[in-house]
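First comes one chain, alone, set out as structure tokens in the form predicted on its own.
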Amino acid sequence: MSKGIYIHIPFCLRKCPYCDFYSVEYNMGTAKKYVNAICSDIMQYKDKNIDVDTIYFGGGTPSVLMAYQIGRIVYTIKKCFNVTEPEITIEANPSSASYEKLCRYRQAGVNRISFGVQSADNSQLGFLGRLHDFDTAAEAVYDASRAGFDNISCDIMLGLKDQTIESLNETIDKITTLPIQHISAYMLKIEDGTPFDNDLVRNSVADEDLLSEMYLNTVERLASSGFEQYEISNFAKDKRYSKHNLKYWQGEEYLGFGAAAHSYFNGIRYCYEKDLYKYIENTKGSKILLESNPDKTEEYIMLSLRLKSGISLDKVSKLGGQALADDIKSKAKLYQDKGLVQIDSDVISLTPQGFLLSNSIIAEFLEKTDEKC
């Protein structure tokens, strides 16, 4: 089965106060060394006959890199792996995505782009510390379309300070009129150690009840605009799902390159340290083993219940035994009565209301896994 490749670009022009992903301030000289290290790391897989069909540049802000640097990484990947009709995605900040740069990204082989728009309300964008306003974001989307991108995604964030159902709907309506095929809608989470990790911010954002209402409203409103929900936070037109992210949720293997990047390869999970300077100096020495024998039953249940397609009891039975499958079906019937789960033959999936309680529902199912495995 073809693998995915993830490239972590840990540079930002300015770090957003809600973000806990590994990133540092952009420096041209450091970025050059970092790209060299990534290409050198990728080269170790040359002639190993590994098939690849997705490449994903995440961050940080990958769009701070020059197009030729992205192109060099893509070229190195194609030189070292068997790359067939790949989906190549780059995350982009609208403030660092000019039309000329987007054209060059497209020429370098990038064919999918994900913009961190977050909101159509400029005061909400200011609260999030974003460098763009909505007009800039809309212009970036139109520029991407003009540059030849026909697979464009936008992020929306729920639960912001002063955000109401009405202002959220205005954001959804404005974004869905853009030439895009995919939307990721995330609920704001206050991460430990971030600038947002304080009571002033916590008391200014949506409470749990309002956040739940916003989420269910978003699912319904996006559906009415032709965006089908296929994962807890992801929606697509015409089945334009993120093929790369589906690899994570479907338990498929992928290789990560760059500081803080994770991998699941040859049945082993590992990552690189959150230290780009150490990665530049010694990529191999920066690796950390996470798990050498992951529980496939547990991972299947946990990851697949993020998807609208859910889990197959037949597959659960093959992985963990019939008793486990029966236990899960019994528990699922109780949740079905509460409108949180759907049961269709041997398939169990969560409803939008169930997605709001997914952590506790999945924990219940995993508790059964622990008892039976």
The other form holds:
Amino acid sequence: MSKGIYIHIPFCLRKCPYCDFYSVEYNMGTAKKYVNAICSDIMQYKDKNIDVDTIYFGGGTPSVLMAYQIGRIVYTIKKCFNVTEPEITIEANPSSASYEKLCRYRQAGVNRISFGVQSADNSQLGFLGRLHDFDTAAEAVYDASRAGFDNISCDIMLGLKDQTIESLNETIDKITTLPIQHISAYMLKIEDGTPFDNDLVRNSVADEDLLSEMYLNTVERLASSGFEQYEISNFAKDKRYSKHNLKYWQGEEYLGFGAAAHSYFNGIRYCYEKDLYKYIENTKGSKILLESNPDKTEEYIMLSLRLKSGISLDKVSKLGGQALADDIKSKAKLYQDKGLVQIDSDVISLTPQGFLLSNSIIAEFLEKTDEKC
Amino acid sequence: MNENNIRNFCIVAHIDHGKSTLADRILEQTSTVELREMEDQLLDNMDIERERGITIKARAVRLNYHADNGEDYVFNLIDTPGHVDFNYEVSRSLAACEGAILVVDASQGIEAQTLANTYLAIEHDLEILPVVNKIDLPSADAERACNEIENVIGIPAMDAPRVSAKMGTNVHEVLERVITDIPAPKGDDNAPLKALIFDSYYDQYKGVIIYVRVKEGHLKAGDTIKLMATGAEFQTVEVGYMGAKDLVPVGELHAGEVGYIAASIKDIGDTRVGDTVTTTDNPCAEALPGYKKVNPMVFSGIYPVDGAKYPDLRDALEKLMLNDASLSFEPETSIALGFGFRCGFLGLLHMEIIQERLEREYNLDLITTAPSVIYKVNLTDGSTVYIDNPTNYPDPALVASAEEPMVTAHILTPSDYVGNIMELCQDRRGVFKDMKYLDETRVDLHYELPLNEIVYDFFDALKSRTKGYASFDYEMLGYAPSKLVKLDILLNGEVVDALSFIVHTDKAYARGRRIAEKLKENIPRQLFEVPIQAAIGGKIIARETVKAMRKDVLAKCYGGDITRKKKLLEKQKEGKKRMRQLGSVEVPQEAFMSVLKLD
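Structure of the form predicted together with its partner chain (previous: the form predicted on its own):
Below is the entire complex, every chain and molecule, led by the chain shown above.
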């Protein structure tokens, strides 16, 4: 099975107040050293005959890098791995993506781009601390399309301050008229330790009930515009799913490069420390082993239920035994009556209502019957 | 040691009057404990005792005292609990003594438990040595305290030692007075052995250790002893006395002495507290009277949160019973909670302590059901049944009449709070009997109250209405006719047997509603809506709803970092361990606890 490659670019022009991914302020000199470190890290895999079919630049803001730096990393990957017909994605900030830059990305082989649009309401964008307004974002999408991208994704966010169902619908309608094929719609979550982590913000954003309503509304409205839900927060037109992200959810392997990047390789889960200077200094030394023998049953259920395609009871029984499969099936029947779960012969999947409660449902499914009497 | 130079005594007092502190000072001044080893509440060696500042278990220790008259004495000091629930512990220790030091706080005067414990001591024919403590406090009024002792209890107290156990003031005088005021034991050392078992515990190396007071005769290692009630015989391996920190072996135990016997006894059931120990070679003619068996008054079901821990719970209860004869238990099954035990306690504090000891000392997570008293139910067929478990309450159609246990209660309080207390007692269906002024500012209120009204939270309510100044004691009075109903709690339409309880008709509605509210607060939102109902017979009298959970999702799972999702899952699994699955509803342990405390 071909593997995926993830490159973490931990630089931003400005850190968004809700984000808790690892990133630091962009500095040209550091970025140069960092790209060098990533390339030499990749070089270790040369001649190991590893097949790769997806590459993903995530961040941070990968689009702060010079186009040639992205090109160099892609080139290094192609030199070291057997890369065939790859999906190559880059996350981009609408304000740092000029038409010219977008053309250079295309030339470097990047064929999928994901814009952090978030909202069509400029005051909501201001609340999120974004540097762009909606017109800039729309322009960036058109530029990308003009530059030859035919696989464009936009992020939108639910639960913002002053956001109503109406203004959310407006955002959805505006974004779905752009030439895009994919949407990621996230419910805002206030993470501990971020600038948003205070009562003022907590009290101004949507409560649980409104957020749930927004989510269900979004799923429905996107469907009516031709965007099919395939994961909790992801929607695609014409099955233009994110192949790379699917690898995470389908339990396939991937190699991560760069500070804070995670890998699942040869059955082992590990990551690099959240310290790009350490990564530059001593790449190997910043590696952290997470799990040498992950529980395959647990991972299968936990990750597959994020997907609309759900879990196969046959596979559950092969991985975790018939008793577990039977237990899940009987619980699923109960949840089906409550509209949380869909059962289609061997396949169990969550409905949008079920997705909203997926943590609890997954925990229920994984609670082995023999643990209680 | 000549019997004339032995003194066996205990200390009785109301809680917080300084009993354990006085014991600490006595240990110090008799050099039983080196100063560097001294710690507060030395005899209270259970964590719970130290944290709560109370004595639960009686403890014995031997002291050597060189008196002012030039002679050497052996004192056996037995520390006793103060709370009413532990009266049985007090009685046990009293039977091993000839005298009792009565400690009264100079700033508080006589309190309810002072009275109860002193009367207990007088009942056992003990000589009482009153001591007025805490004279260092600015609010101390030793004169008034002595007056109260004379007027309320009726024993002479004008020459009572005035001490400050905290500062060590006049503790020497107490020691001297022990010699002059408390009689020496009288027992024939050459008679056949007759020793009273007043405590026992299990030691993993030596087997059961029994604490005895030798009334007559003597005993040495190697002698074969016989426990008269059970008839069991054992070869004595070691005898000795109780040092402050360790057991100290000696050659022989003689008449009048307090000590221990180790005889490789494996089964604690053989050593009943109150039994008489004699020797097989030269047995005594008849056993000592022993103790009145204490009857549990409060019952409650105890269940492991994790059903698989049932055998562990049984082991733990058996071990606790070894040194707490008042604890009783038998297996019971609940539809909701599975296998557990119906346990009998002397009171609510006793119940709390046992539960806490099980959780701490035996590392168990428990669910306790609402405490119940024993109701007497007269059936239409003329028979009478006693019900200590609400689950067994007969069908109302079969009940001719019902009776509930009553107590006679004394509440000692500053007169300012009389109004508040009367209101509380009224609310708890109390019947006012009389009121006596102890002095100008303090009052003894006498009420008759249903026991089931005080087993919940009466003591807490009393304390909060009197800023902690009132003290309270009660004794059983007997049964009185009552109008009782069984109140059921339904979760998701199903009766949860473990939440049922018996209540007076007039209180049923209010309590049912309060419990439903409490459960709503304590049951977390679930995947679907959970109705909570309170019902009498088939009639719903209260309803609350736990709304369905709306959102529990990790929206972002990206960059291959699935550790966060896994951590979340682990946390959820942990949380589930503290929950009980009742039908399709998950109920946390706290929900069961919360219905015990409704105020």
